[in-house]
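Starting off, we have a lone chain in the form predicted on its own, written out as structure tokens.
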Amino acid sequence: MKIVYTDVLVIGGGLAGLRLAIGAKRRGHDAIILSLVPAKRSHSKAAQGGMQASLGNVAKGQGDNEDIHFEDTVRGSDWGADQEVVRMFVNTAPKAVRELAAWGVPWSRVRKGDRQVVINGQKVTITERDEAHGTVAQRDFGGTKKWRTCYVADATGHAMITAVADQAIADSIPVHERKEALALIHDGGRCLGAVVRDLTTGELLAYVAKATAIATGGAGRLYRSTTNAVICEGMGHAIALETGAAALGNMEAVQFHPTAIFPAGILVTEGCRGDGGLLKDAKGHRFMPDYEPEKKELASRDVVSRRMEEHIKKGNGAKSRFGEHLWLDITLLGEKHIHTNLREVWDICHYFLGVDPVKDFIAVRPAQHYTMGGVRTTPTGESPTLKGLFAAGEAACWDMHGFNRLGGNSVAETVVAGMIVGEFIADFCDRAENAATVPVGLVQEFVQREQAKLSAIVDRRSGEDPSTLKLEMQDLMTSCVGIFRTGAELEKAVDGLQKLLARSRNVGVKSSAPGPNPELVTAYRVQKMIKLALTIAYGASVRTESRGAHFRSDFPRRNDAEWLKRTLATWKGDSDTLPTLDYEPLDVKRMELPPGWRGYGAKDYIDHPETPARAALVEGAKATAADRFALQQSLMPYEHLLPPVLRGRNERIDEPF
């Protein structure tokens, strides 16, 4: 049995994992990153549109600041977010953009003078200030009051992962590629590392660490149609769930992106609509103003996705041999803009649809895109129930997204959470009491247990087919746990998934190849994926309200009186067929922004009994505060939660130091 020792073990080689490791290493702690693929091929690379940070550089971003970004994010979350964490995030995001610029990210830049843009389907001339010339540019995105999404054309993730991975190389941080964590090593109260399978040789290894961080991204492959890469199967979520100690938060909160190309499901960025693109139906009618007259195509993603599906159900979809879809029209942006700022979109349309978006409409329909739920953590990024286990990025429920994420806040979260949680991991490792004193017998027990599971699958030649189970799971999730949900459909999903889970315990493979063995990989992953699917479906069936991306057609109102709380799911035993659900109330009396109307549809929600009093207190504070900083401090102090190195105000053209 080979044991690898390190201070910090980071599971996941995307932006969040890389930035975590860099933070720990620069504080003097050894870090190792495990990645299924080379780091620069991580799914972070696929981010197109940009990252949000309140810089206030462009003319349409003037006056932007942390307060406005905070309000947009909390409203976008449908009041499901941890408002202290949102404050930590919006304060650090401008610092992250500037750090990335220093590391070589070639942000698109402001050019002074007049420029032509498309707003609400009309060409408009705006004038950029002389003093903004050369600063980082921002584009419009859904659910925001200001243009604040910083971008590198439509290849933002590509540029970011390249720069951050190069920093990890410069800091001599090893990335162990083609390695998959199968289980977390723990004693019930303390996480001590992971059992890892080498995907090339099939060998099992043990990695022992003071601190273990999960940064494995999302779980989109639980669904049939998803914008996620094939490696986004939720394995980080699953190994945390299987400890029985760590909890997953808000797993029923699953986001569907409005504009995935149809039928392939590949994402075309929200930047298309942010730059002025329009959604149209089979007759060429621009329909979003009919539903959301204020924000139109740039309402929050959950809202746009629902409106699109409603419009199709009314008989307005364009028909094809693959099914019905709608159209995204970016032809009005012009050839130069598309080939400059949306060149990846042009490539996707050309190679996967055979169309030229300069002249042709793009066939689109919503597809699963983002997992708001994840490993529940405190503001420091640590699990409150399993010491030494941290999480960041899409794999975490930190929880800054609540029940709906704003576009541009995910790629921002990866680096911001990496910066913040990396410092707290270093603090954790600094403390002598957190030394990883691990009995070799415990490590051996976990390795032998995982080897026994793999051997049982390989030896069972006539068992259930793993690929069939996976497809049946994806079909259930897509048909019953999608954009619109009902009690009957969710009950069908839970029942069907429980049966699949029972069948998965008898899974077998035809190939016993000791090295690369995709069939074996599918077999042991599908067992974990079905458990995750159950946490989503079961959590959704119990939550009898609609909030953000979780929409119950049979309970269409948001119900703060009963459901202003975070779902916590744990999996207590190997023989269980359902997760155990618990709930964490959100404290209205400590909220800087009390629950209210999001700004979409009818003002139809059930208030929390403490909301009116808190809202009155907030309004009173606004009348007496000396400035926005004093007001914020009086309502919800948060700066003490940040690492000291990341505290302090952000400078802007309109807010110089």
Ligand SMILES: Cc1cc2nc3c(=O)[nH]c(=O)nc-3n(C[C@H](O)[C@H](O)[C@H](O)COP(=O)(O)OP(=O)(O)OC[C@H]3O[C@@H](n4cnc5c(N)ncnc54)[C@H](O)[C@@H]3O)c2cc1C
The other form holds:
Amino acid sequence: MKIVYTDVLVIGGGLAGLRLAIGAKRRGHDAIILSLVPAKRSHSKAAQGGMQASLGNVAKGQGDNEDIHFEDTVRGSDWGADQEVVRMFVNTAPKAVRELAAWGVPWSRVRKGDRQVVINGQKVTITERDEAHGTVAQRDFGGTKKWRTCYVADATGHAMITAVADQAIADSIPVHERKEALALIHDGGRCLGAVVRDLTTGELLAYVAKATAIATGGAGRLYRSTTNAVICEGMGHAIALETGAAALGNMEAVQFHPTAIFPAGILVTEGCRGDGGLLKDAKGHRFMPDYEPEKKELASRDVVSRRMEEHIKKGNGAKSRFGEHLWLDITLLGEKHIHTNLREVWDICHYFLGVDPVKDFIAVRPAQHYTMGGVRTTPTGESPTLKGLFAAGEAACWDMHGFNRLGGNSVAETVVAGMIVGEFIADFCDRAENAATVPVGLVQEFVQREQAKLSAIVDRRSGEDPSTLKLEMQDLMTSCVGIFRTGAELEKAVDGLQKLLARSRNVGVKSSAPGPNPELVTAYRVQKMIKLALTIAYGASVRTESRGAHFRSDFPRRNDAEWLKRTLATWKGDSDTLPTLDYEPLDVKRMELPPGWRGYGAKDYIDHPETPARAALVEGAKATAADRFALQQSLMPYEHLLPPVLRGRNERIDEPF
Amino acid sequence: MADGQALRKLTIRILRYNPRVPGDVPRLQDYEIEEADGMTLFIALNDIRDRLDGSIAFDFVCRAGICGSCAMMIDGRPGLACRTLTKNLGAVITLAPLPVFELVADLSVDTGKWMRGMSERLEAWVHVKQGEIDLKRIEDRMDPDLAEEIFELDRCIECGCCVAGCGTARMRDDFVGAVGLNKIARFRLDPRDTRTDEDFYELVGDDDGVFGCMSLLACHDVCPKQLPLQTQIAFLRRKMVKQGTLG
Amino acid sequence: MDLAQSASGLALGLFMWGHMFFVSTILISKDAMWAVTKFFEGYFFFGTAYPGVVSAVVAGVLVLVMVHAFLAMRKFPANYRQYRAFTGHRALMGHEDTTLWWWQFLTGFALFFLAAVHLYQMLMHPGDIGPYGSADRVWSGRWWPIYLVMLFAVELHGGIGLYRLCVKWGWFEGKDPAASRKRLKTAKWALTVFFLVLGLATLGAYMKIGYEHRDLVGERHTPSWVVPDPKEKAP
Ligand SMILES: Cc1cc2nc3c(=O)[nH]c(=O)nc-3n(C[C@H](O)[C@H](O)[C@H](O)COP(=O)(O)OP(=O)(O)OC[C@H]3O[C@@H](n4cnc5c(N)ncnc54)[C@H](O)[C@@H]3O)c2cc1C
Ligand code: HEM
Ligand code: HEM
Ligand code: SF4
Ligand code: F3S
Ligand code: FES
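Moving from the form predicted on its own, what structure would you give for the form predicted in complex with the named molecule?
Every chain and every other molecule in the complex is listed next, the one we just looked at coming first.
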């Protein structure tokens, strides 16, 4: 048995994992990154539109600051987020952009003088300030009050991960590519590494570490139609769940993106709408203003997606052989804009749809896009129930997105979380009591257990077919746990998934070839995926309210009185057929922004009993505070939660030091 | 293809070889599938794997032409399989793994290892100025045009098509390839990188670097991101000659 | 080294253009060719012909060719594996510029021998150059097959080489490199064809003259303006 030792084992080579490893390494701890694919091919690469940070450089972003970013994020989350974590995040995001700028990300920059933009279907001239010339530019994105999204044309994630991965190479951090973590090694209370399968040779290895971090990204492939990469199968979520000790938070919160091209599911960025693109129906009518007169196309994603599906249900969808869809019209942005700022979009339309978005409409329909739920951690990124296990990025739930994350907040989160958790993980390793004693027996036991599971699958030549199981699961999730949910459908999903779970325990493969064996990969992953699917479906069926992306047609109101709490799911026993759900209340009395109306979507919600009192207190504080910093400090101090190196205000053109 | 028109039968001919199976030899294997509307090689290959043969190895990640995982030889030319529509190809489509890179199995090759090696050798990262970057301060300004120029070269997805398409790279193992030369051109442009032409000359001023390139230009012609490799290599060559002769 | 290779290639390429024009003067008339020959022998400068001048020029060109060939050799496949890698690659890819290089390599390889022989001949017998001397060599000396091969080789090689020079150093790139590359390629083919036709015609002319002159091998051309005086031989 081969054992690899390191201080920090980072599972996942996306933006979150890379940045976290750099943090730990720069503090003097050895780090190894595991990844299914070369790090730069991780799904962070796919982020197009941009990264939110309240720099306030562009004219339309002037006056932006952490406070506004904070409010946008909390409203976006439908008050599901942990407000302290959001504060940590919004304060670090500008630092993250600036760090990336220094590392070589070619951020699009502000050009002084006049320029033409399209706002709300109208051509408008904006004049950029001279003093902003050459600073990082921002564009408009859904759910934000100011133009806050920093971008690199529409290949932001690509440029970001290229720069961060390059810095990881500069720091000599090894990335063990084509290696998949199959299980976490733990004794029920302390995590000590992972059992890993080499996807080239097929052999199993053990990695033993003081601290293990899950940064494995999303789980979009639980759905049939998703914008996620094919490797986003939620394996990090699953191995945490299978410990029985770590919990997954808010798994029922699944985001659907309004504009995935139809039927391939490939995303065209929110930047299309941010830059002025419009949604139209079969008749060519712009329908969003009918539903959302204020934010129109730029309401938050959950709202726009629901409105689109609603509009299709009313019979307004364009029909095609594969079903119905709507149109995204960016022709009004003009050829030059599309060829420079929306180049990826042009590529995608050209190569996958065979249309030219300069002249043609783009066929779109909402598709699964983002997994708000993840491994539950404290604001330091550590699991409260499994010591030595950390999580960051999309796979984590520390919980800054609540029930809906805003566009552009996710790549920002990955880097910010990497910066913050990287420091805390280094602190953890610094502490003498956390030195890992190598429990050889335990490691051996875990490797053997995983080997036995794989052997059982390979030996079962006439078992269930893995691809069939996966397809059935994806179909169930898409049809019954989608944008609109009802009790009856969710029950059907839970029921169906439980049957699939039973069948998956009998999965077999035809090929026993050594090496990668892709069929075997599908087989062992599908077992885990069905468990995750159940966690989502079951959580959704129990939550009898609508919040953020979780929308119950039978309970359309947000219900703070009963449901202002976070779902925690654990999988206690191997033979269980359902997760165990617990709930963690959110404390209204400590909220800087007490629950209210989001500013878009339904105005109808049931208040928490403590909300009015807290709201009054906050209003009072606003009237008396000296400045915004003092007000913030008085309502919800958070700076002590940040690592010392990341504390401090951010300089802006309008807020000089 | 419009509705009603007869759908083609496609023969996908795949070069199969799993070096980990003792005694396995490279062979071509044919798979017959029915073409569908808007079918890409991503859809076709997954269809084959799901229905006909679960053992074929190939790599897809983003399936949207942005991650660079799925480069393979499509009818003899390197290209991204995920964004190749079958309707643009003949009824018999031959697929083979990229040459030059280490073979994993079938259509899957280890481009990651090669790219990491290249990056380490060329120190392909921004060499940040000495001293701490002050994250609280407004970022250094950069001319918007320059930012765009850098981005233009930063768009490389390390897919390896340019390497697989290059006769020089096929002959000489140590040649850095267009991907490497493009990286140097990119960092050379970047004012945040502290290196000088002297440093770059050390890295690529030899026959494994820019002077090894024989201007075959296949790199330029196959690059799926349409990077201006021809111009960039020529430019770099001029600069490096200047550096090499004038110091 | 790359610079030296390109410079020598460029010099040779341009030299060949000149060379083709000189040699083809035979198409105009024997006198023209004679004049050019004598020009090179310094006749018009010194009043007498010193074939040694030609030898010197030839020696210079020979050095240039050697330098160029030596430098270019770095790019050759160094062993059978590389050779196979390239041929297989070229055949499968069907990529034009790659294939062109392959021709450049093959023709360069052929030229290495052919040019050496030709230059050696010129070096040793510079005085034999002239309308009849050359024609006799071509026909009666049975040089024409070699010249034929060499002509094709050098025109392909030189043409491709000059095109490659342009893309290699980014000359004539203009605003739209893709379009200029297309233009360059067209120009390259046009030049190659032009010089091939010219060369073939020239070779034909030498062959014709040589054929007609086959019985008088050794006789030298006398410019028609020189008063025929059987005693006085043309220089
Ligand atoms: C199409 C698209 C566009 C987007 N656009 C934006 C945008 O404009 N702005 C924005 O803010 N957000 C955007 N997002 C969301 C954002 O890109 C992701 O949420 C974020 O990049 C996730 O980063 P990550 O580091 O957490 O994970 P990823 O980048 O997904 O990385 C996961 C890593 O984990 C590895 N891994 C997974 N499982 C295992 C295992 N079992 N063992 C070992 N390694 C494993 C993978 O190999 C990979 O390296 C977009 C998402 C999509 C799908
Ligand atoms: C003596 C035999 C010769 C050999 C072996 C030879 C070989 C080669 C080879 C292999 C190349 C390609 C080099 C590269 O790709 O970098 C080349 C380039 C070239 N050759 Fe030759 N060649 C010979 C003679 C000639 C002659 C007589 C001419 C003149 C017509 C010529 C003109 C060129 C030119 C212009 C180039 C392009 C230079 C460059 O790419 O830098 N060569 N030669
Ligand atoms: C200074 C050097 C050179 C001199 C003086 C010279 C001279 C001549 C002369 C006089 C001829 C006419 C035939 C003959 O007399 O045999 C000839 C033909 C020819 N030479 Fe050269 N040559 C030189 C270099 C070269 C080189 C370097 C090449 C290419 C590798 C070359 C290629 C040819 C060819 C292809 C022909 C045949 C032309 C035709 O048929 O149109 N020569 N040369
Ligand atoms: S330069 Fe082009 S072909 Fe080469 S690796 Fe980069 S994207 Fe691929
Ligand atoms: S194909 Fe190869 S030889 Fe040079 S121009 Fe491109 S790197
Ligand atoms: S799968 Fe990402 S480029 Fe093809």
